[in-house]
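Read the single chain below, which is given as structure tokens and is the form predicted alone.
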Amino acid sequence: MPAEPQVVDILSLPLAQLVAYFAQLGQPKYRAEQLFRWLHARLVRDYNSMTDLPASLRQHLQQSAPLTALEVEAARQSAIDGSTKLVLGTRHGAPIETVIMPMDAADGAPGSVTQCLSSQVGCKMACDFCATARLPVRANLSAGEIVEQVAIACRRGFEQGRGRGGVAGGQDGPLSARPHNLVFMGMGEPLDNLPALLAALEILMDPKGYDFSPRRITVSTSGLAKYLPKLVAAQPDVHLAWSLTATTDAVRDRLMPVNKGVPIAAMVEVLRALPPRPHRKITFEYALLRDVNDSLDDARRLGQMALQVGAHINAIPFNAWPGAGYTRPARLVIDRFVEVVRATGASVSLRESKGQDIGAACGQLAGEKSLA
């Protein structure tokens, strides 16, 4: 009795791995490239529609590499800024969320779209001010599940008439409505799922597929310093963001347990030691919490740290969520904080998160159905 074919997660394979898999099937490289374009340029999820592939190959792929796309379970659109939060069902039995955010002049990119991507279901980092940490299910997404969030955004944008053409080597169709920028700042810690993250980045930046420039991608971390050199070695020009949110170890230990393993000074040194790249940006993400990390001394320390690294600071007033034990500072306190940071000579922006009214802002992504 013949053995059943091994199931392959084909949506998670970068082109080089897809070529190697096809070689095992006795298929030439150009067949792998054809399939890659169907999956990641035309965004097709039905083998029967891939008419330039031999019928026998399509039949084999149906059995050995079934295409299991994420399902949109709910969509919420902000009445304030037009952001859309999509709740997506996963194989883990718990949803993830991705946010599609139209940018405006205040963001310096009017007319562009930024997508916030999730890398995990839930998160093990246990940051005290983040709703995602409250989720009971914690699991890694595959590279295919990470990339599929972008595919869904492209299809929705194309259906809504946002296609602009001329992208990805002249591709039209859904890919013409791809987001302008991708930020790995959704649910989960990206570096805690490094293999899938690296494969997803390779797929997203492949010129035969989505063709994203690394200058359009930002990867955030809470402070998993040991993985940063591996990320930078694989993708040296991707922008980096550090979720900092405190300027002393005493406060950060309480807010973000990762700090107990990698204190602030250690993370600063790791960032300073990264090989320099002319176009790579480093950002400090700093959630402002009332009477916790919003003092003028905090502002001065924050500015001095950013100067050591050459980082830009995003000061983000806390976004409330049900059960949160924190509130945002008064506006006068926020404005004064930013003024004092700026007086140190550091580069700083005050960021009002988009999608606050639909639970889509920074720190609010919590899997609606899991917390219902």
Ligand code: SAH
Second form
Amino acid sequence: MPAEPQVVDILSLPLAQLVAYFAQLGQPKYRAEQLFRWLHARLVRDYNSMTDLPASLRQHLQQSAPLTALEVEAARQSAIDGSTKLVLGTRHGAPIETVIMPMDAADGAPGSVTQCLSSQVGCKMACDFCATARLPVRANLSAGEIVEQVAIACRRGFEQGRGRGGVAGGQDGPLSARPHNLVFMGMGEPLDNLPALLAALEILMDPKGYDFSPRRITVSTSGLAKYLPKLVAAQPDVHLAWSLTATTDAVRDRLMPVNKGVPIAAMVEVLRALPPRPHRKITFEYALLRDVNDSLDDARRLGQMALQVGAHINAIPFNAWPGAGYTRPARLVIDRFVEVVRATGASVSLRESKGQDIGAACGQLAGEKSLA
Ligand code: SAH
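Shown: the form predicted alone; wanted: the form predicted together with S-adenosyl-L-homocysteine:
Let's see the whole complex now, leading with the same chain.
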């Protein structure tokens, strides 16, 4: 009996792996490059449109490498700040979410767009203040599913007339509406899905594809220290963020169970031991929780820790979600906290999350299925 044809997840293959797969099919490297451009520069998802590939090859790919992607189930736009949350159906039995955020001058270049990406369905890290932790379904996204979030954002932006032109490989196509910055701050812990993360970064940074500069990509981790050196070795210029969120182990153990394996001082050492990255400050993220981590002693300790690592601090007032046992501090407390951090000499900014009115802000992503 003939063996079942092997199904290849072709959207997850960085160019080098696509070349290797094509070699098995007896196809030359330039054909793999052609296909890579169709998939990751022109963002085409239909083999029939790839007219410069031989018909027999297209037929074979249709059978053995189906282009299954994410499905847009819902889109909600914030009335406050113009950010858009997309709910994307996956094959994992629950959707993921991605958020497309137009930034104002204070957050980035005027008119720039930052996209927040999910790396997993749900999350294992069990941070007590984060809505994603409460989702029952947990699964790793494939590299293709991570990258497809960007493809979907490009297509939407292009349809809405936000194409910019001048983007390598796709001047007139959807890639010209590419977001400026990508942050892995959606659902999931990116370092808990390292192989897919690394493959996704390769595809996103490939000059023949999306052509993102690593400096425009931020990977945010709760602190899975053992994977960090691997990420940095593979992608030394990708920006790193650590969700610190507490200044004592007692409090951080309670908020973020990851701390029991890698306490604060251990993670600080790991960060200090990373190879020097002259232009790349690490970011400490600090969700401000009323009466939990917002004291002036916290502010002083936070500043000191950031100085030790040369990190920039992003303080983020807690975003509420139904059933959360936390609230954000009062405005005056937040402002005083930031002042005291700044007085230590550390660099700090206060970041109001986008999309709070559509459940799209940090820690609010919980896989809603339909429009409200
Ligand atoms: N797992 C990764 C990335 C996802 S969370 C990480 O932990 O870094 C992205 C950021 O949102 C983290 O800094 C997290 O601490 C923060 N966050 C989670 N829930 C929040 C909430 N309800 N309000 C504000 N920030 C929150």
